[in-house]
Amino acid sequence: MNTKLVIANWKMNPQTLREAKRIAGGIKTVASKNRKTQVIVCPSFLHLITLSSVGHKPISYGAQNVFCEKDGSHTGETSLSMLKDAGVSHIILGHSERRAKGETSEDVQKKISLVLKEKLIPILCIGEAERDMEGEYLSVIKNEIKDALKDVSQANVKKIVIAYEPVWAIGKTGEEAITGRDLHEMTLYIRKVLSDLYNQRTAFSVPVLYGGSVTGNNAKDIFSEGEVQGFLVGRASLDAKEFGKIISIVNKA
């Protein structure tokens, strides 16, 4: 699998247009100069419709959630029309923060379908609250690739991208992210958990991505001991020069 991917994730941030195209310009910078990755900027959606028109070559444009309806009277919410016209090619879903909100397993899973169906691709974020001496937390896992990948075949499934974001881990200082093995580890049981419900081809051609509390000093251990094909960034990617060493890292790995 030779697909390496960094994308950052800008949650509610920063607070205006001119941050947003200030810190766009120094990843595209960065980006420049690091062609083997592909990096995506994932904005506010305010903030999207700018920054994909202006354009940042090579950066790509992705939304941070999409509404599970096509279209219809749902105040505040965002279409999958809508975000496929302001040009972004990936949609992240299921992340832990839409979760603890209340998005079930169920709006993923028919988030995923509609997005599959408009040729854009699914970022489908899974991770564990916490982890227990027993394992239940593999269970978690396995619940929430399953659910999610409900209806999808497997040829569309080789089109998804998977963003493992342990919750515990969000947040926390560089030190306190996973370790590289215990990233390995994990990374072996989504891809036995895609195995099962697909085969071990298949299994293996969905990218996987670690998310949680990545910064410049611990991205490089973690991508070559985590067997991740790349990093979904919060924090550190609001930081064009931090961000920028992620994806230099990953680009030379």
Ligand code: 13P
The other form holds:
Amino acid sequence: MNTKLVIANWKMNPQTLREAKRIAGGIKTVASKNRKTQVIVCPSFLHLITLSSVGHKPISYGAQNVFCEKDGSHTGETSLSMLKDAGVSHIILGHSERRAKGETSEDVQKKISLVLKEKLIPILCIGEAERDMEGEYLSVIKNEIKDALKDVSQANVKKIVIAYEPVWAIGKTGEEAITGRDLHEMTLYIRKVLSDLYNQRTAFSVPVLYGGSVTGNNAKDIFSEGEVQGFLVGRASLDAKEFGKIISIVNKA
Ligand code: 13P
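Having gone through the form predicted on its own, I am curious about the other one (the form predicted in complex with the named molecule); can you provide its structure?
Once more the chain from above appears, this time first in line as the rest of the complex follows.
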């Protein structure tokens, strides 16, 4: 597990293709100077096709979702083959913002199998809504992992990226992000769950990322203490300079 990953989740931003191209160009410049870190940008579907045809190497492109059926009459949906054809390598699945809109564990499970079958890389998002004193949040994490990986073999789980994104830390200020220490506890727990499902060796071969109010200011502490392989970044990834700071911190560490 040598690769470090920094992934941009642009969500429903920016509002114009022109702006998307400008940000991607800026990210490409930083990514070119930080080659030990794989940089993946996940724009909206509409911008994805143009951006990935422009290229921006060494950036790779990812999608923020995919439909759970391979093909058929599904108005408004996008298939995996379309995304593959558009040059996508990674697909974010089970983001809390999608789960909040009704995406179920079964949907996530189906999508993971589909993505793995087509040899693309699923980025499985997990994360509790809140932290309680009783430690119930740990069962939330365990169940999300178990449900999503229900049909995933030991050989295939190594191809997945897990992004731990506690809902309470998403879209907040940099000070409200998780502490490195709390993140370390969580990454250990995630690996324990994976270890129980598969084995220890396998558990340590799955990259675990953190997402939730990562900025150029907090990335260093979170990364050095958290035992993660990188970040899934929302807001800060829309500013090439700020995102560039995060990329170089991860690359240097
Ligand atoms: P923010 O970095 O804006 O908190 O978003 C995190 C996230 O949801 C990435 O998927």
